[in-house]
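One chain follows as C-alpha cells, the form predicted alone.
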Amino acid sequence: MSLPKNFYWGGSASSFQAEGAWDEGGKGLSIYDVRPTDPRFSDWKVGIDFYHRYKEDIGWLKKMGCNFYRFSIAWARVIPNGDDEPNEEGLQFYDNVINELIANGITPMICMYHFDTPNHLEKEYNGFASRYVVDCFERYARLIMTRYGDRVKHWMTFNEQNLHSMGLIYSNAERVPEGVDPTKFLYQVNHNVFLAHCKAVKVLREVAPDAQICGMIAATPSYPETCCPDDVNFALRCNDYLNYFHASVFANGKYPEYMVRYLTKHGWMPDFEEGDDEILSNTVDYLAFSYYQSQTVKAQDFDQQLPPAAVAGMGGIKNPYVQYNEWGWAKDAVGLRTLMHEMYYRFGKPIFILENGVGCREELPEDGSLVQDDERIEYHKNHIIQMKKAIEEDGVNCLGYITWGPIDILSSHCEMAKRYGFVFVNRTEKDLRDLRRVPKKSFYWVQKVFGSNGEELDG
C-alpha cells in the first residue's frame, strides 16, 4: 500500500508571522500591530519579509518539494477598517502570491482569519463579540472569494478555531460587559464566530461552486493518567469540550447535544437569534486541523463554575511514556495516528493535517555548514510513519501532510529563537541582519520525502 498519488505535501504559514510590510500597500492597522508584544522578543513590522520576497520563497517552497501551501490573507490588508472600502493594492498582493504559486506547481490554499482582526473592528465594535463583525466577516469572504475563487479551490475559515472557546484573545473581544458572566460571553463570543465561519461557507457554495472548504481546530488530545474509570471519562470529556465539539459543528451543522446541556446546566448557553440554526447548518467539505502534542490528564471536576479549557489544564500532568521539547510540548506521534482515526470515524469526513512541526533553537554556522536539525528530521519521520498507518493501515481518508513554517517565521509569541522552518532565515530578535534564506539539513531530506511521496524517509 501506499499513499494516492494527489496526496499533498506542503506547508503553512500565517501573513502577521510572514509578510511584514505592516503599513506598505494601503494596509490597514490590524490588532497585532499595535498590541505589545514581550519585550524580550520581536515585533511584527518585517517578519520575514514575505511581501518582498514572495517570488523567492516559492522558489524555495518548490525546489522543497511542496506541491500545497496554505498561507492567510491580513483582512487589513483587503479591508483596511475591515468594514471600509477594498483595498486594491492589497487585493492585487494576493494575486500575485497565488499567480506565483500556481506557476510553480503549488496548489493553494486561503485561510481567511489567523486572529487578526483589522484594529477599527477591535476598537470600535469588541472583535466578534458583534454581530456587525460577523455581518463585515461575510462581507469579507464574498470579496477574496469572488477575486480568488476562479484559481484558489481549497478554503479555510478560522485557524484553530476552537481556541475562540478557550479565550477571548482569539477573537479580539477582550472587553467583557459589565455584569456579564465572562464564560457566558466567552462562548457567546464563539457562537458569533462559529456564524461568521459558516456564513462564508455558503458564500463559498454561491461564488465558487467547484471550491471545498473546510473547518479547523487546534487538536490536542487528551490521554487518561491512569486505567482509573474517573480519569478515563475525564479525558474523553476533555476530548469532547476541547476538540470534538467545534468538528461537530463543522461536520454535523448543529451543536452536539453534550455540549447544549453543558453549556445549558452552568449557565453559558449562547442565546441564538432567528435563523442561527439555519445558518449553522452549513457544512463543510472536510475537516482539517492543527497537530503538535497530546497532553495527559488526571481527572477533575467540570461541574465547578469554571470554563473547560481552565479545568483541563487544572488535570494537566506530565506523561513518562513521551519526550517533551524546550518548550515543554509532548512529542507524540502515535497520538496523530489515534487522531486521525477518532476524527475520520467519528464524523465521517475527510480530514487534512494542515500544521505539524516542532519548534527548535538554531544558530546558522558561521563556517558554512548546514544547520544540523536532527531533531526536527526525527519528528517529521516519525509523524509522517504514524500518519501513513493511519491511511494505509486503518483506512483514513486524509487529503495531506502540511507543515508549520517551512521556512522560519515569528513563532505565534513573536519569538523568532523558536524555529520551525526547513530553511533558515538569518535574522534575531532584534537584528534582521540580511534576512537570507539558507536550506537547513532537514531540507534535503524533506526533499526526499515529498518527491517521493512519502516513501524514502530514512535520513
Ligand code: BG6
The other form holds:
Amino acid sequence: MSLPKNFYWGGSASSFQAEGAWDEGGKGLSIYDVRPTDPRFSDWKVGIDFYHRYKEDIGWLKKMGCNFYRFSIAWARVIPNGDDEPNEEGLQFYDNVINELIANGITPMICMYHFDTPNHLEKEYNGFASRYVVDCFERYARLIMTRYGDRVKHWMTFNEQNLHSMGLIYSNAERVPEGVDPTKFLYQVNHNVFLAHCKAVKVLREVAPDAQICGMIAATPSYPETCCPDDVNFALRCNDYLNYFHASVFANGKYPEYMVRYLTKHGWMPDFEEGDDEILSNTVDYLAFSYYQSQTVKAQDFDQQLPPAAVAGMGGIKNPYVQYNEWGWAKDAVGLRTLMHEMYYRFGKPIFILENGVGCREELPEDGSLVQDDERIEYHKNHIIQMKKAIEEDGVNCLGYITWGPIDILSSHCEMAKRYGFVFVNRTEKDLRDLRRVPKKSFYWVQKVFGSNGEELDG
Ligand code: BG6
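Now that we've seen the form predicted alone, could you pull up the form predicted together with the ligand?
So here's everything in the complex, that chain up top.
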C-alpha cells in the first residue's frame, strides 16, 4: 500500500515569526510588535524577512518538493487597527504570495490568526474578551475570503485554538479584569473565539462554497504514568479537556457533555447569548493539529480551582521510554499514530497534520559543508513511518504531512537558536548577518521523501 497520489507534503510558518517588515507597507501594530521579548533573544522586527524575500523562499519550497504551504495573514497588515479601513498594500502582498505559490505548483492554505491580535483591539477592547472583536474578526474573514477565495481552497481560522483555554499563554491579548475569576474569564474568551471561528466558517460557505475549512489544535496526547486506574482516568480527562473539547466543537457544532458538566460544576460555564448555539453549529470539513510531543501525567485532582492545563502540568513527569530535545520536548513518533487514530475515529472527519518538527541548535560550518542535522532527519523519518502506519494499517483518512518552519524562522519565544528548518537562515538573535538561505543535509533528504510520496525514507 502507498499514500494517495494527491497527498499533501509541505511546510507552514506564521507571519510574525517569518515576515519581518513590522512597520512597512501600511501595516498596523500587532500585540507582538509591542510586547517585550526575553533580552537574550531577538525581537520580531525582521524575522527572516519573508516579506521581501518571499519569491526566493517559495523557490526553496518548490526545490524541496513541497506541494502545499500554509502561511498566516497578519490581520494588522490588511486591517491596520483590526477595525478600520483595509490596507490595499497589505492585501496586495498576500495576493503576490498566493500567486507565486500557485505559479510554483504549491497549493496555498491561509491561517487567519496566529496569536497576533491587532494591538488596537487589545488595548481598546481587551481582545476576544469583547464580542465587538468577534465581529471584527468576522469582517476580516469576509474581506480576505472574498479577496482570495477564488484561488485559496484551504482555510484555517485560529492556530492552535485550544491554547485559548490554557492560560492565555499565546493569545496574550486579554487581561483578566479585576474581581473576575480568571478561569471563568478564560473560558469566556475561549467561547468568544469559538464564535469567531464559527462565524468565519459560515462566511466561507457563502463567499467560496467550493473551499474547505478546518479547526486546528495543538495536540499533545497525555499518557498515564502507570496502569493505576486513577492515572489512566486522569490521562483520559487531560485528553478530553485539553485536546478533544475543541475538536469536538469544531466537528459536532456544540460543547461535549463532559465539558458542560465540568464547567458548570466549577462555575466556569461561559455566558451564552441568544443565537450562540446556532453559530456554533457551523462545523468544519476536516480537523487539523500540530503535533510535536506527548506528555506523561500522574493522577491529580481536577476539582481544584485551576484550569485543566495547570492541573495537567502539575501531574507532568518525564517519560523514560522516549528521548527529549534540548528544550525538553519529548520525541515520540508513535504518539503521532495514536493521536491520528484517536482524532479520526472519535469524530469521523478527515484529519490534517499541519505542524510537525523538532527544534535543534545549529551553526553554519565555516568550511562550506552542510549543516549535519541528523537529529531532524531521524525525527521526521520516525514520524512519517508512524503516520504511514496510521493511514495504511489503521485506515485513517489524513490529507497531508505539513512540517513546521521548513526554512528556519524565529521560535514562538523569539529565539532564533531554536531552528526547525531544512534550509538554514544565516542570522543569530542579535546579528542579522546576511539572512542567506543555505540548504542543510535534511534538505536533500526531504526532497527525496516528498518527491517519492513518502516511499524513500532512507538518507
Ligand atoms: C506551535 C506554534 O505551537 O509550535 C508555532 O504554532 C511555534 O508558532 C511552534 O513556533 C514551535 O514552537 P517553538 O516554541 O519551538 O517555536
